[in-house]
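A single chain, nothing else alongside it, follows as structure tokens in the form predicted alone.
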Amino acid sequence: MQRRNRILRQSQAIRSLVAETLITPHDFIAPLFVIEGKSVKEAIASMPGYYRFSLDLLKEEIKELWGLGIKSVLLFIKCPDALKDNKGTEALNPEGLMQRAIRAVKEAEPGMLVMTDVALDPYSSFGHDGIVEGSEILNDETVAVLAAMSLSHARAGADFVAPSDMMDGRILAIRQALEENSFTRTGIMSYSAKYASCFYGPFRDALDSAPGFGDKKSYQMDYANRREAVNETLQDVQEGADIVMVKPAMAYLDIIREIKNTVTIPVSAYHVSGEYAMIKAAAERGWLNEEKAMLESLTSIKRAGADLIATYFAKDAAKLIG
């Protein structure tokens, strides 16, 4: 033989030396769920090992994440039912839970990059990402609220707003609102290719944001489509997105690579709640090794082309690889 490929696999030292894809804590965005109250750390049944935090405990979590080398968080809030309506009014409250959570993170660790979820479903009495009229999700009326919500988050100190709604034209509207109000340093991480996926179930449990009727297929993408993801992403780039996202991740590695090969701005991927829960459930039953499955999954997402990975495994992975 003139060529023996196994030479480069024969020890951990050589495997480490020639590894093509490496993950570090700096690759991770840690999603965090925030709830009203004090000293509240509330378990999420469908997401073993994951919690909702009140603001005081959120600060402690931020300090721990920062100590592990995680430099970015993505905030979601659980809005009390009494404050929900069809227009997402509470989303614009300058003293709302999201706005207070942004300030709490910055108080705990000023250097932490704060990204915020921008969508109406946590605030909607219908559980949809937009204003409802009859059985229709209104696009343009919703976009106006999303732009105002983004501006409210920027005023509270958010570094990036992350619109997850999939309404048409919302990136341009958000960028214009930020520019017109002198928030020229606030970034936009757009959920550009967000599919209508069954893998979001545990997340909706976490925020009590499941749709009250129908589904989200009239605005989230058909999982059968690939070219559509490229078109959506290119439009978001043209409208002013700074980072684009593919969601979910594991069942969409081909889409991540397609987007990575198409755009020149950073690409993020969301390793979603259902993907997290599947690994957790299988590990609990002894069917696979949780740590190995976690690291292999995260590495595959980065190998596919993701520059950033939003994952519920952020803390656990950082402890292993830090």
Ligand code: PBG
Given for the second form:
Amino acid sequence: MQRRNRILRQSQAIRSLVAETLITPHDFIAPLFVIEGKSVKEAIASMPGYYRFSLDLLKEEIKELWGLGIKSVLLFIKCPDALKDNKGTEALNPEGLMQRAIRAVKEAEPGMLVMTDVALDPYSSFGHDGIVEGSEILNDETVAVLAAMSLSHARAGADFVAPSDMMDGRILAIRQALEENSFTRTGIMSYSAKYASCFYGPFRDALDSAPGFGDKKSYQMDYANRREAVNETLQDVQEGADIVMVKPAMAYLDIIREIKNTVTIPVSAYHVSGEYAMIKAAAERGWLNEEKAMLESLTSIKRAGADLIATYFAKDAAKLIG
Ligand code: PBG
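Return one more block: the form predicted in complex with the named molecule, after the form predicted alone shown previously.
Whole complex next, starting from this chain.
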């Protein structure tokens, strides 16, 4: 034999030396769910080990994450039903929960990078990402609110806004709004290739944000499509996105690679709630080793081409590899 491939696999020492992909806590964005109240840490049934935090406990969580080497968080809020409408009114409230959450994170740890979800669904009486008229989700009217919402987050101190709505033209509108108001240091992480996926189910439980009618297929992408992801992403880059994203991650590793080979700005991937829940559920039954499944999954997402990964495993993984 001229070549024995197993030579490079025979000990942990040589395997570590030639490993192509290493995940570190610096790769992770930790999504966080925030609710009103005091000393509230509410379990989410379909996301074992994950919680909704009130602002006081959010601060504790931020300090813990920072101590583990996690340097960025992605904020989501659970809006009380009474404040939901069809215009995103509460999303623009300077004293709204999101705006207070941004400030709370910065108080707890000024260095923590704060990214905020920009979409109407948590605020929508219809559970849709945009303004609803009849059975339609209006595009341009929604984009105007998303730009105002982004501005509101920037004012509260967000480092990055992360539009997750998939309306057309929103990156340009957000960039213009930021520029016109001199927020020249606020970044945009665009959910540029976001698919209409069943894997968001547990997240919608977490925020009580499931669509009240229909589905999200008229704005989120068809999972049968690959070229469409390239088009969406190139357009967002052109409109001024600083970071693009593929979502979900594990069922879309081919898309992550495709995007990585296409753009020269950082690519993120969102390892979504359903992907987290699957591993948790199988592990609870003893059918999978949770730690191994988690590390293998996260490594595969990075190997596919993700420079950063939004994942509910951020804290657990950081504890193991940090
Ligand atoms: C809302 C939003 C969703 C997720 C992130 N932002 C849900 C959706 O589009 O219905 C999903 C995240 C997850 O499942 O972990 N615009």
